[in-house]
Structure formats: C-alpha cells, structure tokens
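Single chain ahead, written as structure tokens, the form predicted on its own.
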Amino acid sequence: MLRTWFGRRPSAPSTPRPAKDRSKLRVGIPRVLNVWSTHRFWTAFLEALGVRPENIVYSSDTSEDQGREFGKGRGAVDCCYPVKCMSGHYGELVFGQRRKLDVILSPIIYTLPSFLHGHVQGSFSCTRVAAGPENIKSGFLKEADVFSGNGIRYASPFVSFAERALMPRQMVKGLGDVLDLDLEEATKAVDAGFDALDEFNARMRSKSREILESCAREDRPCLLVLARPYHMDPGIGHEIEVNVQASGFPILWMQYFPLDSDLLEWVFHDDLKSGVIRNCFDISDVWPSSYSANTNEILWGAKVAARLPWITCVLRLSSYECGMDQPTYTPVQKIVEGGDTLLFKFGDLDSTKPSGSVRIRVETIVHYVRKSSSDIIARKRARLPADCPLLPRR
C-alpha cells in the first residue's frame, strides 16, 4: 500500500515547445542616453530571440531637423537637453519609417554595466536619464495613444545592468507580453546580450591600448574625453572631439580606456605603494559618494589622465544645466591640472552648435597641445617607474 501511495510514477514524456517565430517582428530602439553604451546588448538580445538583424531599427543621430520634423508639439518640460531630444527619436520611429515597426523598445536603465562596479558604492544611472522614457512617452499619449494608433506596441522594461542575475526576470516582466517571452528564453538572450557587450567593450579597449602604445613609441600626445556616453551622439556632443582629431591628435574615450592590469598598476604605482588606494579602480581618495556610474567613471578617468604621460590634454564635455555633472567640475579640474595635464571644458552644450566659438576653441586646444605636450610628457614620465608596459621590452 505504501509503495502504491508514495511510489514515484514515471512522468509523461514532455512535449517540446514549438519554436516562436519572431523573424518578421520589427523592433525600433531610440538612439538616446545610455543606449549609447549598451546598444550591443540590445542588438544581441533581440537577435538571440530570433529577431532578424535587418528588423532591428535604431533612430538616427540627434539633429535639429529630427526634432522639428518628428518631435514638434510632443516635447517634455525638462532642462536636460539629452532627455528633451528623445521626442524627435520617438517620432522618427513612429512616423519616419518606410516599413512600419511592430515594437518600440525604450528601456528604463536603472543601473549600468560599469567597469568600476564592485569597487564603488553603486552604479546607478542618472535619475533624470532613467526616467526619460516615461517622461517622453507622455507626449505621445496626451491627446491620443500615438503608438497603438499606428499599430505599434511600446515597451519600456526596467533593467539593472549592474545586477546581471536580475535581468532575465526584469525582461520577462517588461517584455513578456510584447515579445511572448518566457524566463528560459530571456535567460539565454540576456547571456547572449552580455557576451556581445563584453566582447565589444574588450575590442574597443584593445584599440585604445594600440593607440597608447603608438603614442608611447613615438612620444606623441593624445587626448582623453571625459563625458557621458550620449555625448558620442553628434547632436549632443557636437563632434568637438572629431574636430580636434582632424588636427592629427588621437582621441580616446574614457568609457573604452584599456583596463589591463600591467598598465593600470604602472600608472597607479605610487598610490598603490603608499596605500592611498586599495586597488587601481578605487576612487575613494577623490570621490567618497560614489553612487553614479557615469560620474564615477569620469572621476576615475581624471585620475588616469593626470598620471599617464601621453595623455597631455583632457576634453570635458557636459550638457547645459546637468545637475549630475556640476559637482564634478572642480574635483576634475584639480585632479587633471594637478597632474600637469591640460584641461578644456565645454560645460553648456545644448541643442545648437555655436560653430564659430567651437572652431576658435578647437584652434586654441590644438595650439596648446602642440606647444606644451613635450614638456608635459617629460614631467609625467619622470614620476613613473622606468619599465613602461606600453613600450616594447628591451
């Protein structure tokens, strides 16, 4: 009797789930804010779910024409221009496509995949930036639901890149109905997304290392950009770094600075030896309230620029009235200039590009880099150990 009651009966053979065909699904993603540093994740995530690459559509770079044509009358009251310009991106995805989209995916990114995560107090996104999708969406719902009226489903999953284990369930909650997504699929797709993002970041950092090695061999200067990811957008950063690079000086972005241990231990040799910092990613000596991912990386980049000899100049880009950036202006200036490094700040970037003044400032930057770089390299090089990992071994 006990064997009858408690005996384990053979389970019925499981029926394989039918494959979900998403090959014809067209997904649009606004090219805005922190999508600039996570885009490879989103592309690979969707491809892993069966969305064809040609059906993953990013909006174009920010421009005044885009805002006038597609965002007019749907703007948000916000002093942050990178958030305000999202209206043009949303409108372009709704009204500016030859082939209609099925889904607009605009994630609420709560925490970011920062290389400093684990060494700082937090890796949070700017709250205004994180809330941007909900803010801008309201402009397309105030009179009528523009999305559903055009046969488009709007999806805005809340995601925590710094907590990878949470991402699959967050994707199911935010995209489950829209993409018919289950947890097993989400887990595999999230893994594929992170693999692609990690590979892209590693490749970009390898290219940056090659540039630094070239500068070290030839004893020539390069410049480091300290900015938020969306300043790579020509409509937000106005291609200031491109104009400088056109004069012959290589440009590095702090987001893709090489993280090789041999290089960082050489750069931070004195600080590590004296115990000022615990490791090469420790910024507690200059920034005790280290909760914002992008802010943390800007402060860390300032420390690197102040020490590495061939970075003779820093370009600091910031948008008009950026509340997250304003507290960093003085610390960044003191760190960079305290390391005998040039600093040029563009702190009020907005929708319009003041071509004349930018051109004059670029000419000024180029003049001082040419004039001062050899002395800067010599002074900074004298403070570091002789065995430089960027130079070939003798």
Second form
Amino acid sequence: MLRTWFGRRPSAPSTPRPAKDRSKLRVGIPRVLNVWSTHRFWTAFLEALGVRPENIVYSSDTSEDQGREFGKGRGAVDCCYPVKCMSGHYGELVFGQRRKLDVILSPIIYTLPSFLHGHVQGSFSCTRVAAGPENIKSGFLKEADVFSGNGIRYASPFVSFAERALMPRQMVKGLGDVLDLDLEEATKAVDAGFDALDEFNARMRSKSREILESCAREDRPCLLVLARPYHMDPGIGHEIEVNVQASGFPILWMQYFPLDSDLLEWVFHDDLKSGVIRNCFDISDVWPSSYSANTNEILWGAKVAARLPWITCVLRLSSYECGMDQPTYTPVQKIVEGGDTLLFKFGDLDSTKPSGSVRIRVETIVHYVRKSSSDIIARKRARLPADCPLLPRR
Amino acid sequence: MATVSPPRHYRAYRPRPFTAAERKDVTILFGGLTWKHERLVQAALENQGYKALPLPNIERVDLDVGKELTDVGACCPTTFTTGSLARFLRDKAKEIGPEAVNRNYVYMTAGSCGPCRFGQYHESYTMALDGIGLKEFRLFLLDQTELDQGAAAGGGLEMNMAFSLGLVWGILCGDLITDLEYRTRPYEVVPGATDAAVKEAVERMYQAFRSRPNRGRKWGALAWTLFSRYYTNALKDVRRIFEKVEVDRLRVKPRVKITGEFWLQTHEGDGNYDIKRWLEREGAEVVPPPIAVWLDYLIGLALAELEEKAETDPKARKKVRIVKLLQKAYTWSYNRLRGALSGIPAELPDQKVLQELAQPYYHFRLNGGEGYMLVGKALYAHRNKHAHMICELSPYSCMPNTMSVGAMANVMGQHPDLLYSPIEIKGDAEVHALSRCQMVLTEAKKRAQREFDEAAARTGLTLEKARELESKRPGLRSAMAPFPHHGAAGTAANHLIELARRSR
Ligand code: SF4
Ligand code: SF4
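Coords for the form predicted together with its partner chain, given the form predicted on its own:
Whole complex next, starting from this chain.
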C-alpha cells in the first residue's frame, strides 16, 4: 500500500485547462510530516494549475543516508526526528535532482483536514509540524540563500486545511508570486485538491473495511497502528508494522479506519445509549482538551480499538522527544487495555532502526496475538449487539 | 466460550462541581506567576468573595516530584508546575487528611487552546493526583482568552467581567512593579532597599485590589476599571515608595533582555535557575518580560485570525472592529497605569511591528509558545537599542520553542552583531546553562562599557564630572528620576547623556 502512496494520477478530466502555462515548471515537495496525510491534495492542486505530473517531485523516504548526504550541518536545533530529518529532504530537493527544480513548496500546515473536525475543540497540527519549515529553512538561509543560489524559489504557504474556505486566499498569499496565481485559479485548484484527497481517503477506508469484514467473517485478529501519519515513512516508523504483518496478521492504520455509521454505531452502541458520548466521533469522555488533530485521532483510534472485537492488538508508535504524544501515553494505554486489548508501545523511535530489539519485540507481539486473540475476540464480541454490520446479514 | 466481563472503559478525569455554597469554605489554589503577581491576583479573588492562596514558590524538588508522577518526557514547565501542586497537596494531606484536602481546596489554572502542552497540562495534573491518591481533588481550567466565561465549574467560580478584569489588572500592576524593581535594584545605593520597596508596593496594591468597590459584574465594572482613578491613585503611592530609593545609575551594566517560553521567562526562582537574580549578581541589569506583552500577543493572534476570516466572512468583520477596540483600550489602560509611575516602566511594543520584524524568519500566524515574539522581541530590542544582549530561556523538551530557536539561527546569520544567548533549562543542569550565558554576558559587558566610554567622549563628561552634576540635583539619584532613552542601550550611558543635556 505504502509503495503507491505518493503515486500520481492524471487530473480529473473535468478540470478546466489553466490559462497560464506552467507545464515546464518543476515543483519539489519535501515528503515530511503532514504532507503524508495531505499529499493527494498537493499533487492534485498543482496538476489543476497545469503543473505536469512528472514535474511534481516528492523527496524520497527518510533515511540516514539522505540526512548525511544532503542535510549535514544544516539542522539548527535538536528535536524530534520527524522534524530534524527535514534538512535531508530539503537538501535532496536542492542538490540531489538530475533535473533542477524551480520551486520548493513546503507548506506551513496550521490546521489539518481531520475526520473529527466539528466534533472536537480544534484541528491544529503539532506546533512543530506547523513551524518545522520555518525552522529548517533557516539552515538553508543563515549563511547564504542556498535556494536562490541554486535557482530555486522557496515557497511556504500558510494553510488551514480545517477551514477550506480560507485556503484559496492562503494559496494566493503564499504562492501568488511563485506560481503567478490568482484567486479564481486558486479556488478551482483547491477544490480539485480536496476532491482528490477526499476520494483517496474514502478509497483507503473502504479497503480497511474489507479487511475488517474478512477478519469478522473468519474470526481472526488484525492489528491497529496508532501513530502520526509520518510514521508510515519507513525511515521514521521503521516499518515495524510491516515486520508484524509478515507473520500473517493484517494491519490497519487508524488514519484510514472506516467511518461508516453502521459500523461505528455498532462499536459505540453502549456509549451512545448511555449518553456518555454525543455521537461516534465524540472523544470528550477520554480527552477534554481536544485541540490537536492527530492527537485527537489517536485517542479516537484507541477507543475504537478497545471496542472492536477483531482488533486484538494496538501498535503504538511514537518518536523520541515527541511532546504531543507524551501526555497521551497513559490515557491511550488505559483506554486500550481497559477494553481488554493488547498494546505494544514503540515510544522512542529515532533515526536508527533498533533492529535487534524490534525483532525480539515483534516475536513477543506475534506470540501474544496468537495466544490471546481468540479470547479477546470472544470477550469483546460478547459485549456488543449481536447484529454485526461487518458480517453478512443472516 | 469466554465469560462476559463488563468493559472497564477509561474515562477522563472530571472534577466534581464546585458550588456557590462552597465558596466560603473552599480555598482556590493557583500559581505559575511571580509572587508579586500572585499576591495581587489573590487580592482580586478575595475581593470577589473567594478564599485564595498562591502555591508556594517553585523549588528544585518540584522537578523530581513532577518527574516521578507524570509520563516521561514532559517539558520542564509542566514538570515543575505539576510537581509544585502535587507537593503542596501531599503535604497538606499529611497535615489535615486527604478528604479535607479534597473538600477544602480546588486548583485553578489558565488553559489555552494550546497546540502544545500548555493546553494539556491537565493531563499531567490528573496523573499526579492519581499518583498521590487524591483523585477526588478538583482542578479547573480557565480560558485565558475569554473575559466573560460565565458561571463555571458548578457555579462556584463565577468568571464574569468583574472577576476577569480584577485578575488582568492585578497582573498589569504586578508587571509595572516588577519593571521598577529590575530597573532599580542593580543601581540601589543601600543594598536591600529595592526589595523592601517592592514588598511595600505590593502590599499597598494588595490592599487596593482587595478593597476595590463593587461596580457590577459586567459593563459597570468595565467602565469603572477603565476610567476611574482608583488604580492610578494607588500606583502613585507606589511611585512615592520608590522615590525614596536612592540609586547610582552611573554604574555601567549590560542590559540583558529576558525572552523565551512564557512560564520560564516569567518565573523567578529555581524553575529557571533563578537566572534573573544570577544575572544581577553577575553585574547585569535585567529587562524582565511583562505578562502584559503576552496578553497583548494573545489579542494580536486572535486579531490576525479574525482578519483573515473577515476576508471571506462578513460576520468576522464586526469582530475585528471589536477586538481592535479592545486592543486600543488595553494599550491605553496600560499607558495610563504607567503614567501614574511617571511613565518609567517600558511601553508595550506594538504587536504588528513585532510580527513584521519576525515575518521573514517566523510566520506571524504560528502560535504555540511565544510564536513570532521570540524573533520579534529580539530584533525589536536590538534595533531600538533596548538591551545589549538577549537571554532566551528555552524549556527542555518544549515543542514550539525549539522551532523558534531554529529560526533564530537565520536571524543571527543576518544580524551577526546581535548578542543572543539561548539557554536550555532542564531544571537540573544549572552549571552548564549558566556558564554558556556567562560567555555572552562577558561580551555584553564590554559593549556596555564601550558605549559608556563613547557617550563620555561625545558629551565630554567624565564620570567624576557627572557625579558632581548629580550631586547638585539629588532628584536624579532617585529610583523615580526620569529614565529617558537617548539612543544607548545601557542605563549608565543614557543617564550620562541626560546629565550632559541638563548641564547645558
Ligand atoms: S507530533 Fe511529535 S513527532 Fe510529530 S512533529 Fe510534533 S513533536 Fe515531533
Ligand atoms: S510552550 Fe513549550 S514549555 Fe511551554 S507548555 Fe508548551 S511545550 Fe511546554
């Protein structure tokens, strides 16, 4: 699934031909942070403006080699690896391209397009996610302007994904000069971006539903990953879930959990009935300060995992020095384990994959999932109404 | 077939209501500011009929208590404040028993729509309560951006306009006294005179806040707070207290502006290695960060957000007008209070100017932590010669602060003459942090001396001559003597130029 993550599709045929010729423009986007959950938007947005798919270049997955080769000496501070590694991505886009780029687009993502938006107090991104580009660019500007020195224009639009109506103007402010963009074009391109993002998310969720249905049919376990979107990057999440999957257990990512009301109403049946929550996306029962989109989603995912029978185990991935995850460790553990579900935490992920300890822990996980899943499924199943929407109607 | 066990689904902490009937028996605990601000906040709360008590000042041991009770990796302000609350409650529980603590105390703290931990402090607090066996203890979060939040927490806390204005004005007056304090102490002739004056001034203001008249809960309270002479008269007493402190402003000292994360920069004590006092002992004059600037920053952020919305939403336009009016009233009020102290405390910097200064380095809409202010304030002080050096306090494991410190690298690249010392505060690595600061301070001292020597050369005034002039005008040796800015960063250089002008 991840291999095709940043794959490009041609623009929707309904997109009108842009008046300005941007067919030669080459735009690089660092494949970092919440670009992992918004890349479909960026690709479709640029395509709708006439940038050719082959001219939209995402940097590679994170790797230590990338950092060594392109980012060395450019990091300004010590912080969590998902931000620190950005220097390598920027550097790769500047120095590592066979065909030179014209623009580097590194968005300041202020709020996120969260499926919980409207049910929570806010959908902010982590302050480091938002400010990461300002921090990293400084390493490329402090001595001399490396971007312009290489004929590249650096653009960092400030964007509020949670408030779609603001985005066209934000694009004009942040990209107007670089892309010669006007409001009308921006409005159409933003719409195209959101359409692509929504369509992609819906597709991924329906795939997750298929997996859940097959688990329910066969009464076999699957695992849910609770992590930030960029833990899908093999250099950040170190493919821990892939190692577990190799033992034959399907893996779901919370970001793409199905949101169908039949399923969620079944999962949260008791909580809805008792009035503990107002609706299936209400997390106020477990997390009162619901301002941060990805954090909210992790808490919500923990609730789902605690209830859904076939999710018998949660993999919690966190990066070393992650200040957003830190206050959630205990609540997430209590939520998941309170629902008789296994939880395994990988809390200090950094640049190097701790291969030895991952191997041992994966063996432990596999052992426990094998040993306990049928009991867990039965216990959790017995607490829910008989009529399960994941199973064919009898 | 497995047995059907009832689920033990986790629920977040929810405090029992604090009812209006309990007010007279329940003490509201709070903390996180300086003892001066806290004393005035206490008075404002008592005036509204609450029993209130600031937590004891933070001590080093609070860091250990905090670490022991919360998940690993919390930022140092979270750890210190959690530890401080837990230590107080634990000791109290030993003294009067846990039930009595749960019954007789509640804790009130400012919350924020924090994308950082500031908005999630409660999580650490509740873990700590769990850890010390006081799950039933009640803690409440105030929204720091709302003046009128109505009855909250079960009716026990009535957060109306009168309540909030009392708190805000208490904070503003705390800032003004703190400003005088730090301008005076490095130059006091009689050691200890400043501290004594501060104590007396805070008590005077405490009495004023405690007995402020009741002018209703909303508009009456607002009009009275804005326009009456009540607070300015009380501050004139403060002026008279400081007038008696004799100073020698011809001592050459580098001015060191403190910036950084809100809690750390405000704090005075072990939580930041008591760095302000340490700097003074090392021969510096400290420029402390007023909380008033932080409040102005919050207004500025809200305004920027609304201004953007107003581009597409007509309803937001009305709000923009209201917030602009609020901002004007705020600055006007602060200046009015400053006026009662002869205009000596520093003006509030214009937030728009700070935003513009920071913009090439740090987007002004990025909130969390100090946002654009870290860059903006450093450049503002540097360009306007308000300080020789910036000492920036970065909390260990802070999220937003690491980002703005990174952006500062770019600022430094473009402004190599800016003396900037970022200090990471872990709480337990004092020697390392202070020695880093020491290095930059040495350079700041040289600059202050150079600046003074240049002023002396320009004015033709030697130190001896300047002292002679001073002796003829004893008023200039008062802590409340005018403090004009003649383009130098240092107090001594400005004072020298002032003497030269007066002698013409
Ligand atoms: S959420 Fe955590 S890992 Fe991600 S950028 Fe923020 S602090 Fe770093
Ligand atoms: S700004 Fe930094 S130090 Fe302050 S509460 Fe937020 S994360 Fe902690």
